[in-house]
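Take a look at this single chain, the form predicted alone, given in structure tokens.
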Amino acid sequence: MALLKRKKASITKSVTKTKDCSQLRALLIADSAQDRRCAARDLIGCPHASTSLLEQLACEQETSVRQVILSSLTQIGDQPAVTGLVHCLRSEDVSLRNEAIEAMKHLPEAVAPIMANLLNDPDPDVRIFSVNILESLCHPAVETWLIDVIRDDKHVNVCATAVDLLGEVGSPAALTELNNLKQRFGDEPYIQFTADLAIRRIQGG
């Protein structure tokens, strides 16, 4: 009777462990946040799993899903995935906004090839995430990135927070642009000190 017992406990904890997709898809909707956090966990790796999170991400209100739905996300970094959270920077609701800047951080390989678009996105704010995203973004074109925004775009709020980044990351390769910078924008005081301020900081000042 006791090894009976014990088949039938670990036929159930066998069943427990593989719930199909169907049933995940189901819990990432239930009223328990706990079902949805572990749904948001488990569905990698089930089909369209990229949508299904998205879809939950968009209506979610409990800080601790959301987080696991943003980390799965960031596992799976497939094309459906990243254009989600694109859409997340465009979003009215900043806490999701600020998720989504972080979580694409952790995609340089994925979020690399649409870079360029972001960054000459008709919508100065999601210009500016873009440049928030390059923060930690750990990619070899960062700093082209940098030095093509203090180049070509229009706005001052764009181009101080991608001034304000280079003064992290910038090689001397960014100097000339810098200096380029500081005389198209030479009536913003901000745009001066901080343009100055890399520049102290590449040269070693």
Contents of the next structure:
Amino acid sequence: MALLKRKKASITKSVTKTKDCSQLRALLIADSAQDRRCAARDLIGCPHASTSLLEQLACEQETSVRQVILSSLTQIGDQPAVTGLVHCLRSEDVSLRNEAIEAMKHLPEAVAPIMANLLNDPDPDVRIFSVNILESLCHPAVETWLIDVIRDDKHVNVCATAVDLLGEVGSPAALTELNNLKQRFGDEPYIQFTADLAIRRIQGG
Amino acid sequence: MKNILIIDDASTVRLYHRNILEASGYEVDEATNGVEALEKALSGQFDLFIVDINMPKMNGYEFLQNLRKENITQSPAVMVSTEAADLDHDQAFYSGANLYLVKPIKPLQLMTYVRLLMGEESA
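Got the form predicted alone; any chance of the form predicted together with its partner chain too?
Let us now look at the entire complex, which starts with that chain.
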């Protein structure tokens, strides 16, 4: 009986949500942060939800609402959501950038096809943030992407960030490029330090 | 012995800075984000903070703003970042930093500024 009630409630809620998408969009820009939080949560399933959520994310000042918006975008995980999150990586707002990085870590299937482009972005900061995304992105190509970065990227901090991560996830396949990187940045003590650390960790098993 | 708190989410960066500072005789503690750093600043006495900008939970700007706003300490703070944009410099000083350095930092560079900020070496 209880199960039947729950199922009925779930169906009713679903129908209500379908009917109320326009109302939810209005609530997403309401004065009350609680209304905005609820709308951000319930908009999942509405048509073009990602677009509405991203529009609000761009101007939302309340941290708790932003967190719900990012959580909803992560759950939706469609192309507009990922494109919007990539846009956040270019924001001057440090908190928004970090929140977008955390959200993208949970979207390996959606992020993987665009990772090569992100790692070749003209802005070195975007490339660094992309390496940060790889930190927790459960994808089989992570090590290959990192090796490509330390082989090809000219920016010392992009390479340094990639080496830090290779020290955690790298295999013997990374050793040649780690040694090449040490030669390429022979006058950078930090690169020598972090590459030596990564090599020792990899060789230590 | 003077105490320095390193705040950075990258463990390799923390270890690199720790090695340099400890080799010069400083006591070093670490925090991985601004929240952890504020807790340590509230319970301990630090003579200098080395603060990264991009960190989860609470970034470097927010940490310094809280540190100064709550008057927890006026000990000097070095903000370190991979970003060299003027906007980041401005925001760092507005947040309460005394110095802004762009990574990667060379050992001699770090020690020169650390000693200068703690009044141990003249400019």
